[in-house]
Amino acid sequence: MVIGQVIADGISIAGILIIVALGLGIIFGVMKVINMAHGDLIMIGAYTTYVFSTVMKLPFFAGMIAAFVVTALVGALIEMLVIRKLYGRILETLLATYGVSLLLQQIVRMIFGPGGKSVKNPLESSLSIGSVVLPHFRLFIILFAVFLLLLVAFVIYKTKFGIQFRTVSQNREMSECLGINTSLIDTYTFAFGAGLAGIAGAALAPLKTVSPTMGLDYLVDAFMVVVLGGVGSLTGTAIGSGVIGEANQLLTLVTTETLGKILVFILVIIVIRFKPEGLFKMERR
């Protein structure tokens, strides 16, 4: 396999990691909630896309929008019924979201069965540049990841919700004194992060078999991206995704895929040993 193809595949994987990690970056990086159900929110987004595009025969991109809406609503319910009572209690939050994860998987099994489902690739052709072949859908994911990154930056830094969201994350007591409904902002923020996970599931649906446990494969990678890039940093999320995506692919040239993942994991441990805040530290006033 030529080095150009490996690098192109690494960029494609980095795009997927950006989409997967954005929602986790908001929920874990800013709200300080270790959400073990993040992978299952990705799974719900994938199943929503399956229902819209495969069962109902609607356009794939309508399924992506539906995945965001449905998963955001599920995330809002999780925040109001479970997370809201556990803010500041990290261990209890971890255990509770793990329980939510198992519950969501079982509900999906009861509705759709344990077998895998498939979603048709909406962009089946590919682009060839010399010996490098880049499927159009992979190219779409790269461009969509960049768009989503810019959109999230706009929402956080240029909208009223974003200002309130950053205010609450930095000083909850002062925010309440200023009349901000912090509980409502918490719900909106968690729902927004969950919705982004749903979009990640929609993007993965044509590439992977849609199954109740499909999100678990991306949970560890998403946490590694957030920790490596810097908790709460959008730039760090992008750089962390690029480093992990390219490292995973380049290491497959000299070793197996499994050993490559282990080496990437060791690399992340070494980096946070010397830079505990990650590559990009989020500035707080």
Given for the second form:
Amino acid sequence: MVIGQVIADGISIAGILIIVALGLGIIFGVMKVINMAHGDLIMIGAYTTYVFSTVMKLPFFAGMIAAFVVTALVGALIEMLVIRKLYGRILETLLATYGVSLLLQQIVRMIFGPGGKSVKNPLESSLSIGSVVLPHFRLFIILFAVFLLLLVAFVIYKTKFGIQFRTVSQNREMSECLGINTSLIDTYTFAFGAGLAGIAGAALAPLKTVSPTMGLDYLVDAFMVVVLGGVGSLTGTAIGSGVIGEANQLLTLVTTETLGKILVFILVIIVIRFKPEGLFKMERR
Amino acid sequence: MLKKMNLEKQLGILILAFLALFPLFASGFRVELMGKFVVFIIFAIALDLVWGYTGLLSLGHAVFFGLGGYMLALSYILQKGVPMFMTRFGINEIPQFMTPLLSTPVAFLLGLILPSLLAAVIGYFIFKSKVSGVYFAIISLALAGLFQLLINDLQAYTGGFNGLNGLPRFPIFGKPLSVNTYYYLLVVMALLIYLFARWLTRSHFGKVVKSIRENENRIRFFSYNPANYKIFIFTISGFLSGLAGMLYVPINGFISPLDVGIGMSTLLVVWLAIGGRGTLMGAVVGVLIINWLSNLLSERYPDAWQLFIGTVIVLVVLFLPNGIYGSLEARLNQKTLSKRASVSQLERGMQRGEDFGNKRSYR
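And the form predicted together with the partner chain, for comparison with the form predicted on its own?
Below is the whole assembly, all chains and molecules, this chain first.
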């Protein structure tokens, strides 16, 4: 029955990965921006949740919404001040957002201090099926990840913003000719991706210690998901998260955690060897 | 072209003179610090070969640096008997597989071979499949993260999170060197490596590699195999990084997982970006300026350091896309180029003079 527990844990980790990688995938896949500050946006989301739920004693879910709003605003600001001037220069966006990442970390450190903060778990009970124990909060994260996937799919495929967003991603010049305000769409897209990072931070806050450098671990994992799944593909993000989450847990069962991570890394490299664009390629016309 | 050579030469001689005279007017502590920067110059040149000249942004170069450094550091530690961190895990004898490290020359060789080998293997896997620049950057980033985790995890053999402390200072051939002697050794090494890299990037090989950066498909069309060139230069870069790591250990006195991970790797990229990539002098300038400034700042305002470096990165990327030295060079080049262009236009005009005259007379 240990296996059952491990698989269940793997699914919940996959849920976290989906939430973390969604925003990154949108920004990376559509805008061709490597956002090194993604981890720090997650961190800002977690701090926002901390302020709302622990300091102001509001319900956790209010913190979650606030996290989306705050990080979306921060994201819009980053896009307007920095990223806007760098489109088409992918590696430069990487460097610039690394600079932004250092700035964000230091600003948060100056406001909240270097120490870790904790956020109370809003759903402390857990569900047991046989000997498999699933804490309700982890179950919530899984459901929430699915909900977010559907929400993002809805936004991209059904709303007016989504149509413009896809148009811009496919042919920027043509969209401009058709009267779409591409720079506005860019700002919205970056803000949306950043907001998703903020929500990820809110969801992670009760599970981990909230600290200025917490984002880095998730950054690498999220990039691995995006690379494995295929850039710009929602299905790829979901499957990639599932594979990495499960592989991590199952391998940890037979080896150590670090060795498990290394094996997952090798797995990703092997997949990339044969499918350089990831498991699911985005449709391009 | 003449001016460009002059700038590099003049600045190079100026920096070399500064480095050579530095111990005469600075305290031992400052000399150690400057020695560390000289090591970073070697490391930055190693990255410049792959990023600046070949266009492969490696975000995990500290792995090679750390691998070299750890080999030498472990060798020093083991020579003093079974270290504390091993006995804590119940290892009371030096493990079989670590006994070769007891000899400094063997450790030195391993510190050169292992990083080169790792670079070759990774290069083989990544460049043989046509993984594009961005994916390569991300994969190397993950590699750095993993290597740091691994060093932490293998606490019984690497000292884990604490790193390896209390290493003997500068014992190159048995007896310890003075700070200044070791410092001058570093400066000479840096100069030799600079000249080697300069020669390499100006050779035929260097030209092929630069054309890979500019247009990989075209060079493939000319029946070159870009993958082999990339693997080769990545291996050289791994070798030089391992060497830098080993030179770093004696002057720093300790090595820790932080020297092998994402933080160190990205800092290296930042130095190069700020100095100017694709120009070896840019690597030198970037390392010296950023390290000097951030050291001054972190001594006076420990908090401001990250704000400063973050701001500098953003500003340089936005306003000086070629880095500090690169922009300087580009500006000088442009002047000479425009002068040359006007000269050649004049020449052409003179050649066509008759034609123009004829046309005019037609009207």
